[in-house]
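In the block that follows, a single chain appears as structure tokens, in the form predicted alone.
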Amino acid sequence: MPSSSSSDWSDWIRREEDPARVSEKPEALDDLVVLDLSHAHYGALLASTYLAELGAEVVKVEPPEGDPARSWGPPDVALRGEGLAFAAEARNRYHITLNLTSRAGRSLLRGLAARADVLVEGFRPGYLDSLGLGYRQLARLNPRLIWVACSAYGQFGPQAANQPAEYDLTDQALSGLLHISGDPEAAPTRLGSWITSYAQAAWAAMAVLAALHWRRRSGRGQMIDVSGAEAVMRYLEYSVLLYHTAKQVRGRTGLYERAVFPYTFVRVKDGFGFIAGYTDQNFGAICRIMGRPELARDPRFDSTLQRTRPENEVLLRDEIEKWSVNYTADEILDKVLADRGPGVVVFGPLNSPTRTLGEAHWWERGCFRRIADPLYGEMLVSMPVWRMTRTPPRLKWPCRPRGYHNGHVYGARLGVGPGRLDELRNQGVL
């Protein structure tokens, strides 16, 4: 017998994970020292900006000028000078300045690197070693550092010297993931995020937390090699397998899916809604909450290699939308939640962001917060993803200023005083 009930097993992950009550907790990583060199480079940014999330110490190495990455978001909409796109990720940091191609400043950065845990760097393959600040030059004044290098193409390979500027889309394209995005008589849909930025970020911020723990036993640190486009290629699902096995190649194919049918969006009363329900027994129930139960017999449905012959998909989602269109999204839904019988149905409206924004449950869970920030004003931020009992994630403050914060890590991490910091600025090292 259970030893407890589902409600009481709701009371506890609530108050274990209670929003409300993170700043009370300890960090993961608050030893962890981390040289946010990810000029121009948001999936540099990103990876981190979710170590920043998890404690760690992060300080962000710009140019005097600021990091082009500054501006980035809508033209016409800023915050208090700062592109969104920035504004959104650049968290949790210390902001400093430096230039690079300054005999000074390199000298601060090996200073700096000498004392850190991990380094993150967006620049093309090689330019910071021709600048003597590589990883096979700073790995000599610490051999306990972490690199992580971010790029398109990667570090090697025949096309590793031809990068292009980072941008999402260019590894969309690169990865094959367009091939199989949109419908199959239309263009190429790109997809709406800068969604191999944030790949890109979390498979490196992933390979960081595993060259860790390998430097807990070893005592060293090791070179990290991420590309952006090969970051998207692990979304490919089994399009790689397909062409080995059968040498077909996977083409877009919209609303349909040639895996498993029902899988798709289908129109509803206030909009679209997804449904699926894709094996014998959960397509019976969805037929069951149509009212057609003689769709599950069908020798057109009724089995998966049925269902998913092409010609079939349309007539199959063509039957759904037949009945779906008579009710909101909701209804169906409460449908859904009201079946009893055997076989299960997945339903969800095609949000907006507007109506994710509204909905209580996000807030609840701490998806979302406003915060008010005494240089940027009111902020409506998303919060990290993670949810943990003992070491929860946070979000302590948004992006700063460049160079907001030179004198407290300069004077903290090299001992620089205001009066070398002002040469240094006159110098326009800083």
The other form holds:
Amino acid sequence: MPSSSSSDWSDWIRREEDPARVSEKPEALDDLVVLDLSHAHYGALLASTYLAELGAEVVKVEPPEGDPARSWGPPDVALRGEGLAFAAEARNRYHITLNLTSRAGRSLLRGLAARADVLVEGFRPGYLDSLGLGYRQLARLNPRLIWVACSAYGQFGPQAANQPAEYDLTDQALSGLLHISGDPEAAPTRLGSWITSYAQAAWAAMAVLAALHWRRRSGRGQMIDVSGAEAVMRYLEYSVLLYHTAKQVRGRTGLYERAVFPYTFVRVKDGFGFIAGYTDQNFGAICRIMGRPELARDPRFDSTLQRTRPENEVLLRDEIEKWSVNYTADEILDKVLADRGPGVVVFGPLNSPTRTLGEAHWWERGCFRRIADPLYGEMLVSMPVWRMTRTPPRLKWPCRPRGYHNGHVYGARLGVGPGRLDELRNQGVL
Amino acid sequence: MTPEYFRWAERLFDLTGAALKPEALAGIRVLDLSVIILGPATADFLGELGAEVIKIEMPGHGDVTRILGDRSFFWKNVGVAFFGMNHSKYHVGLDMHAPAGQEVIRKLTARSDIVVENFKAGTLEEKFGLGYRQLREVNPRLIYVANTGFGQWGPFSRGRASYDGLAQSVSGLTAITGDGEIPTRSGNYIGDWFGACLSALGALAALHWRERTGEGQFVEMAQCEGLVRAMDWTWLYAGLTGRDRPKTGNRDPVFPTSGVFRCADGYVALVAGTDAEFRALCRLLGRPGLTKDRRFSSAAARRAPASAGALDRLIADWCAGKSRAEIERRARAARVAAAPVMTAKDHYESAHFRARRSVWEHEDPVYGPMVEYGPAPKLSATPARIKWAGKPVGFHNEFVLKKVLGLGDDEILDLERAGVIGKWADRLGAKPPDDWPARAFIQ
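With the form predicted alone done, generate the form predicted in complex with the partner chain in the same format.
Next comes the full complex, and the chain you just saw is listed first.
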């Protein structure tokens, strides 16, 4: 019983999600206070970012000399002194400084934690505990506190003690992602962005919200432990089950793919494109679009079991490439979109970032925005990922210098006035 | 750090009695109308945290992931790729094309908190009458989570289907990965899994709002946009310079003393990101004097291609011939971040990941002993968990229709006779193991 035409739905949902009207709506998490104690830790920084985008009041606590992550970025360009990696993701926060190794500093942190809902940290496991600022100490002040600790190996288990600093590359290794990425004849290939940090952050923020749900019923907070290695290990599909059932070690397959095929990059006239259509019907559509309907009936390719035989994958990819090299990516996409079915073919160009930025789709949907920040100037930023009809997430400000909000936060949250603030600054506490 | 902290943490997170601890999302019901990975994993992650998930599939064949993979993937009549995003769900075989099937979905929605779908934009509304605008009529508190490739609206949202590989390709992620001409896709379906994490997070933010106000809402997550949002400084860099960030292969461009190195039994990844770690690395390599060499004496000097290349060769030479375990042990003692490139076998045999139940062993009533990847976040009071493995199509029809909708046997039989509900077809992927004794069947 369809009740409306197709344009109806997209028009309606477009209006409901209109990026230009986000500020007219409330924020899902604006009743929460989060302490961001991320220190040289991108995953913990990002976890706080997600909560901040969704409306939480996030106070980032940095040592007087600043978070070392402020210098993280490419070597050739910085943004008024901040590394681009930091400037890209330190959004919507109140930035304060605090020396946790001083007695007065620890006392101020306890004051902040006593009335916070969430604390996010990425120190070496046990470090805050050794300062008397661990979960077990702060939970005595605030039993409702939800504490998220991010690290490479986690807070418990045989390898937890004495673990090294956490980096995306070492997490990619431990997670198993590296071992299955790249060409089988070559070394494993690192995924180009700090994907393990994003994964760790998404799990951390998700677990925080689940813990909040439980707190609402139980009145109790808890501690959450998120390993960056495990964050992506959980994304490795069947790898460990396949070892359990068949003692097979999943390896690298490069342009090929064991579970589904075609699902690969092929050369096109102007670079590469990605093409997929792995069910019988969808593969039939690829063959039809290529003008090779007989391939769909070829006994080497006529079922998913046949198409995923390693030797047949190579043959099939070659057949597709013989055709695809004759057209540009745009021409192939036109052919794919003009096909009326049955079956669905997935195709798109291999975009460089600047080519992605040239596509109107992302701009219309508000994925990117150019902002003119009063402190940092012109910035091209990527926007929060969720569209929510009632409580859309948002970007309020991209980043602020260290200690920028000391006056506001210490005044509003702890009643520390300007005179006392100066004393604390002179004593090296702030 | 004090050993005492770790003893305390062991006790706090102790998983031996995890099944008896409460679940964070107990009482939340999720209706999963999705297939393949992105949608099912969204529901699965909520299920790991304690939500009750009801998965709707077409009677007969069910979700296509049941039959993916080559011959070696099949185990007890189902492809192993099916299990990773279908834990602890109740499996209902129901034909949403039939008006009576749509009526059942509406009734289930009325008694659910969250609906997850990953149809192309508009499909559920136009083809099935089960879109957000229809379903919120039967449940105004509904949180409706829609996963797509390109979103519900915008130039690419109509007619363009997406898979994870496409999201990697069009987002720009592939273009910043590797260093050769031939593109490298992430070896797993990263856009699906990461996108599902974002989706579940969005759903829980909406749940938080609902608990404050009673209001439900529509939440959408587009897979391509999920990866666009996971590329750290790529966009800021392009905006400031007008250029693409360079491809740097396995060297992390922010921490240039880094890479993946061959050793006797595989590979290790190594990063010396700070001056202190660089000094430790020089000691580890047996070359403490390097810190005074002007090619390496500052982070800026180490970035120069000649210096970085020279360091790569020194590290590679040191790693060559050593085992991963030896490198890891010595690097840890020296406080250098080095990690073995782990395989599935390494995960399977890891005492650490077993103790944390990130490698999770359980005994399923239908499939027997299984070892899968367990929930990633560890919650001390409400541990996430796997309760059972994915089941054949329609396995829980009777249970769900009785428990959730309160139907009687005769009504269920009528639905089955009318072809509205059904169980598995006699085919790979859909059916139970051949030797299954049917004793675990809940009626």
